Structure formats: C-alpha cells, structure tokens
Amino acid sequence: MTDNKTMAYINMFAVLGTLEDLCELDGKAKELLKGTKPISTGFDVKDGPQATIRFANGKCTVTEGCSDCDIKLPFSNVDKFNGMINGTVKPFPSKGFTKISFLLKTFTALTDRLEEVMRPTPEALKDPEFFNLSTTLTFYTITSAISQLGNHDPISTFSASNIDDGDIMMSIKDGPKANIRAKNHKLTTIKNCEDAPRAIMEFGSMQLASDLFNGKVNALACIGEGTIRMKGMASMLDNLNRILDRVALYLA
C-alpha cells in the first residue's frame, strides 16, 4: 500500500530533487543548460509539497517553498501533481506565461534526460560511465526518498519516531554518500555530508548497489557476506532499514 500524498513529496524532493545531481554530474544535462539565463519554477501543490527549482550558472537547486519564482505551476491536489510526473497531467502556469518556452523546451529535455538515466536500458548500462551515473543518481533519489517516507508515509513515520537524534551515513564504497539526519523524529537527507554519523551503512561497490536497487540480490544475504557494512547504533540502522524496505514500493 502506498500513500498519494507521500508519493507527491517523493516526486517533488527525491525525483525532481535529483535534477540537482543530474545537472552537476551529467555532460548532456550541462549541455542543455548552456546559455540558459537564471530562471526559477515553483510547484505549488494544495495540501502537499511546495518547492522551487532554480537554474543559474549551469547549476540547479531545489528548495522548499515557492513564494519567489519566475514561473508558478499550481496543482489542486497531490494526484494532479503526481499525474504531471507520470505524464498524464499537463499543468498550466498561474505566473510566468512569457517564460513558458523554458518549461516546454529546456525543463522538459532535462526531465526526459533524468528519466533516461534513472530508467536505463540494459544496453546503456554497458557503458561504465553511464552505469556509474545511473547508479549514483539512483542512490541520491533513494536516500532522499527515505526522508520523505519517514516524514509522511503513515507506516514509515512510526519507524522514524524511533530513530534517535543524529546522522546515519549511507554510502557506496568509492562513490556517493549521504547522511540521513534525525532530529525530533523528523528526517533530512544531506548529500555529501562530512559530519560524523552515529551509524553507517556502506554498500561494497557500485555494482552491488545497482544489483540491490534493482532487486537482483538480497540485502540480508549481503550483510551476512560482509558486502554491506553496517556499524554504529543498531537501533538507528534497524529503523532505517524498515523505511528503506518501503522505498521500493514508491519508486518501482
């Protein structure tokens, strides 16, 4: 069972949020942004998430709230916003009509590229550089989704309520890392964080992480084999794993 409101938060801050990393790491995304003047798009979902995606100097940032944006897209409910992500709903801006060409061209091209990387063909994954990019972006999407689930999913909030304050670092050996920060039972994902964690979960390789993300290997078996390394506060890791188990239901 999944919750549509939680799905909207995941779509906003985990899926669209990964545009930050796409624009930083992917050559094709950087090419799409060449010559783009600073511009921001706000997504305003009634009784759901609000965020602004800003593009400036070849970079992308995603922040909460949408009071200050060049283009504003309102959604009457979370289902309409989820429909936009799924391609079944076309939004109409309430602000920034003269800049709509950016949405139709550059922004759409970037989201198409994101989908290409996040849902790759087997043939594309044979390219080592593309494989690493796809696995890295999937990692960032999953770690961001964990926080959204912990804060909004009716089942995962119980697990989050049992996580002591502090950081849990998730990482891929010789690859990306992110801290899941718990404070007052609310979770925040901080990418490439250098703060000392209270617990650590490390996947032994990019290939292992990819196989786990795609359900090709069993996490418990990997822990037993030592290819997933966990250390630190056991209760934090146990509750994190409970939330992680639900991520696949939303991102399938």
The other form holds:
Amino acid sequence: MTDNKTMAYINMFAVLGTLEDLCELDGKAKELLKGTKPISTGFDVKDGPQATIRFANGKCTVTEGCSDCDIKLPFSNVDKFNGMINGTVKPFPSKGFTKISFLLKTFTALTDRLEEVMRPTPEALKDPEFFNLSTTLTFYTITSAISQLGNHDPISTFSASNIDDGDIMMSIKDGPKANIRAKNHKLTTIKNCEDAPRAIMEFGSMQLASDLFNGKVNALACIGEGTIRMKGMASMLDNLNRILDRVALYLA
Amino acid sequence: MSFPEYTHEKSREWFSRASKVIPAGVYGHLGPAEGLFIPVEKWPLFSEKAEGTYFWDVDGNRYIDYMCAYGPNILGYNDPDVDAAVAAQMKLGNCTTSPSKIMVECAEMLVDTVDSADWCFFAKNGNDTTQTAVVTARAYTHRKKVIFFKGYYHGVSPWQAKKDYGGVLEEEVMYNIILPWDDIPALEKTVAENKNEIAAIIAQPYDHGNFHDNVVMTNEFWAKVRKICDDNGIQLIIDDVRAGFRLDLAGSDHYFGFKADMICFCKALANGYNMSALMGREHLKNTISGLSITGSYWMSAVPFAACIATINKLKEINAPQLFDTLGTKLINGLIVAGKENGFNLVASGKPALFYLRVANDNSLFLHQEWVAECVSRGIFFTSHHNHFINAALTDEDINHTIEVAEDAFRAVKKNHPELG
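Next block: the form predicted together with its partner chain, after the form predicted on its own:
Once more the chain from above appears, this time first in line as the rest of the complex follows.
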C-alpha cells in the first residue's frame, strides 16, 4: 500500500528532481534548453511538497520551497499534484501568466523526454548510449526516492528511525553514485558526493543495475555471486534495503 | 608467522548450482547476504564435513569454527557419545505414531536441570518456542500486548518482525511495544500506561543482538524486571535460544539470579540434532496443555536421545566454566594481537558468546576486512554476530587462532598504510 503524500514528495524530488540529471547528461534535453532564458517554476502543494525548478545557462536545479519563482503552480492537495504527474490533472498558474508558453512548450518537452528515458522501449535500450542514460537516470530517481520514503512513508520512516547518523554510498561501478545521508533519522540524497560513507552498496555494472531495477535478477543471489558489493555498517544497509524494497511500490 | 589464503573455486561452483534451484542460493543466516560475507570471495559457501571444533569446506579448507553452526555445536561436531545415543535410538525408532518413552525421560532430565521449570514442551526450532510462549502468555493473561527490548530477535514469525519487514502487516505487530534495554523507568512508565494490557515481556538474558557491542545486564536489572512482572501479572519469557546452556546449565535466568515464567531453548540442546524446548512454571501448565500447537516432527525420538546425552555430558565437563575459560583466553589473546598491530579490538558480551569489533574506524570497514582475512586463513568468525565456544576447542586451537588473527591484522595493516 502506498501513501499519496509520500508519492507527491517522490514525484517532486525524485521524478521531477531527475530533470537536473537529464539536462546535464542528455543531448536532446540540452538541445531543448538551448536559447532558453533563465526561468523558474514553483510547485506549491498544499499539505505537501514545495519546490522550485530553475533553468539557467542550460542547467536545471531543483530546490525546496517556492517563494521565489517566475511561474507558480498551486495544487489544493497532493492528489492534484500527483494527477499532474500522471497526466490526469492540468495545472493553472497563480503567477507568471505571461511566461506560460515555457511550461507548455519547453517544460512539457523536457518531461516528455524524461518519460521516454525513464520508461524506455526494449528497442531503444539496444542503443548503448541510451541504455546508459536510462540506467543512470533510473539510479538517480531511485536514490532520491529512498530519502523521500524515509522521510514521509509511514513504514519507511520506521526504517529510517533505525538508521544511525552518517552516509550510505550507493553506486554503479564505473557509473553514477549518490550518498544517502542520515542525520537524526532524516534522509537526504546527495548525488556524486565525495564524503566518506559509513556503508557502501555497489552494483557491479550498468547491466546488473538495470536488471535489478527491472526485477530480472535477485539481489541476494547477486550478493552471493559478488556482483553486488556491500560493506560497512550493516545495520544502516539493512534498514536502507527495507526502504529500497518499498521504492518499487511507488515507482512501478 | 604467516598463513596462506584459501581459495574457494568449488564453493563458487556449488553456489552457482544452488542459485538456480534455491532462492538466494543459500538463504537466511548461513548465506552470504545475511551472513555478511564481505567480500564474498574470502568465504566458504558450502561444507564437506565437520569434526570436533572444525569444519572443512568443499574445497578441502579446514576452519576452526567460532560460529558453531550459529550455536547448535556445543560439544563438538560428531561427538561420539551423542552420536552413539543417536545410533541406538535410531535402531528403536524415530518418528512414530505413539511418541517414544524417551520423550518423557528427556523432559524429566530437563526439568531437573533447568531451575525455573516445572514442565517441558518440545518443538523443533527456537521460533516454535518463542511463538508458543507468547501464545501461552496471551492465553493465560487474556491480554494482547507484548514488550520487547530494542534490537530484539526472537524468530521469524510475523509478530516477531517489525512493520518494515517484507510481507509483514502492521496489524501483526500493532501490539508490540519496543523499549530500550536497561531502562527500568521506561519499563515502569509503559507498564503503568498499559495497565492490565501487557501479557508478557520477552527478552534474551542480555543484549546479545547483532551489529553492535553486546551489553550484559546485571542481576539487579533482572530483579527489578521480575518484580514489575509479578506486581502487574505480566509473564516473563526468557529467550535462551542463543545463550542457553552456555552460561549456566540451570538456565540463563538462574545465571542472573531470577526465575522466568517461561524459558525457550533450542540451539545447544542436542548438539545439532533438531529439537527445541519451551519450559515453564507450574501456573502455566494447564494453559499450554489446552493450546492447539503441534508439529509433524516435534516428538521425534532421535533428538531426545541426543539431548539426554548432550546435557549429561555438559554437566560432566562443567561446560559453562569451560566455555568461560576458553573464551576468556581467546579474547585476551585476540586483543593483544590487535594492539601489537595498532588495532583496537573490542570484545563484548560473555566470553562463551563473545562479540568482536575493530574500533579504529566508525564504519566497520577495517573490522570486516580483518574478519575476512581471518576466515580466508581458516578461522571462521563473523563481523556482525556474537560467536560461540564449543567444548571440543583446545588451547592449541586457541593459540593457532591468535597466530592467524595476528597475521590477519598484519594483512589489513599492509592494505592501509594510512594507519601508520
């Protein structure tokens, strides 16, 4: 069972949050952003997440809060926001009417591209470059979702309550990495972090990570085979894995 | 002295075969995931044979086994006295329609041995006994709630799990109350806030949980817990599955100077033959008699024969004293070996069930490396769990262990020039 409020946080910071990486890593996304003047869109969800997505100099950043933005999209509840992500709700801005063409054109094209990469066709995955991009973005979405679950999902907050302070590094060998930072049982995902972790979980290859994300291989068997490496504070990893198990419920 | 590292080609081959037909290859605590084989290449995955304090893996490597099959090996693998009793009973019968009279003899022997117990209810695994104990407490008190101490492990039934475990319903753990160890005010407050609602407190005799230094409770702590239970009609269940017969043959409650209402035994009961026993006090006998709890193999005769032989031998050799002596010698030697190589090895818990941690970093990276270097040189430790002493361990084995441990410390140091 999933929780709609948690889903809204995942949609905001893990799904839309991956726009940051899409704009950095994907040539097509860079093309879409070419010539775009700096612009920011705030998402204001009542009793839910608030965030601002900024585009400037070909880069995208997602930050918490929406008090300072060019366009503001208010949502009366988390279901409405989740509906926008699912394509069943059309948002209306409360601010920035003159800039709405950005939302209708560039932003929509970027989110369409994100969906194309995150929900790829088997045919598209045959292209090694696209495969790497898709797997990398999926990795970032999952690692970002872990923190949102740990902070909001009624079951995963229990798991987070048992995680000691410190960083857990998740990585794909020769690929992306992210630290899940626990402080007072609140989790934050920091992409490409260089800080020393107290625990490590490394997937042996992009292919293995992709197979795991798609449920094609068993994680425990992979540990036995040595294709998933874990070390360090086992209790931190144990509780992180319980959250990871629930990520699939939300991102399926 | 340096020791060559083992290789595990055949283990890998068998694991590859296993993964095709067994979930996770080897699931549970004996497997590489839950057993934290870090890195997995340093560890054996399947055994070929065992004898005394040793087992040999499928590649022919010998290990001094400080996990003792996670507890069941208490006298030594293939103990001749136990195996003779087993062979004799096997000729008479094992799993029969009418239980063998040896069940009665086994129960009489255990009731005479365990100080707090007036009866004995047999099953197969530790989980069966903790499950039965809680059901008995609920049936006796007509109450729902159960108090656990933080970091608990009492088995794998849903009620014993936590709400974030896969397949466990929140409703199945909604009557569980988790309190910190050694916090009598918190216990008193909880009991007061849940007056006439708490059926039982279930706890191991001390905090010998995984992933952290173990903490031994005091007699005073247990005396206070006992009084709180007595004053409030709460049944006190001791899960002695792990520590049972290693601290005190009369039960770990006896060791800490109190009487449990029910006490759960399994691992060390029969030196590896499959049985468990829930033992309890007279006032609960009628209640448990009326419960619908049983199992296909719970009254099999062969393990009872093994149990009688095991407990008698443990008495003959004063096993708890022996384990304390051997464990203390081993721990002291390991600590010195660490110190001489710049490592701060912390030992906690009772010597019979010692827990180890290299404390030079806060991540356990160094500890896991050292444990792996020991395992790959024939000393089977784990990095996350308490260890076990068995009676077949000799001073010579301990001396060899310390020499290997020292070599393992040197190997870790060599890989970490930053340690100086």
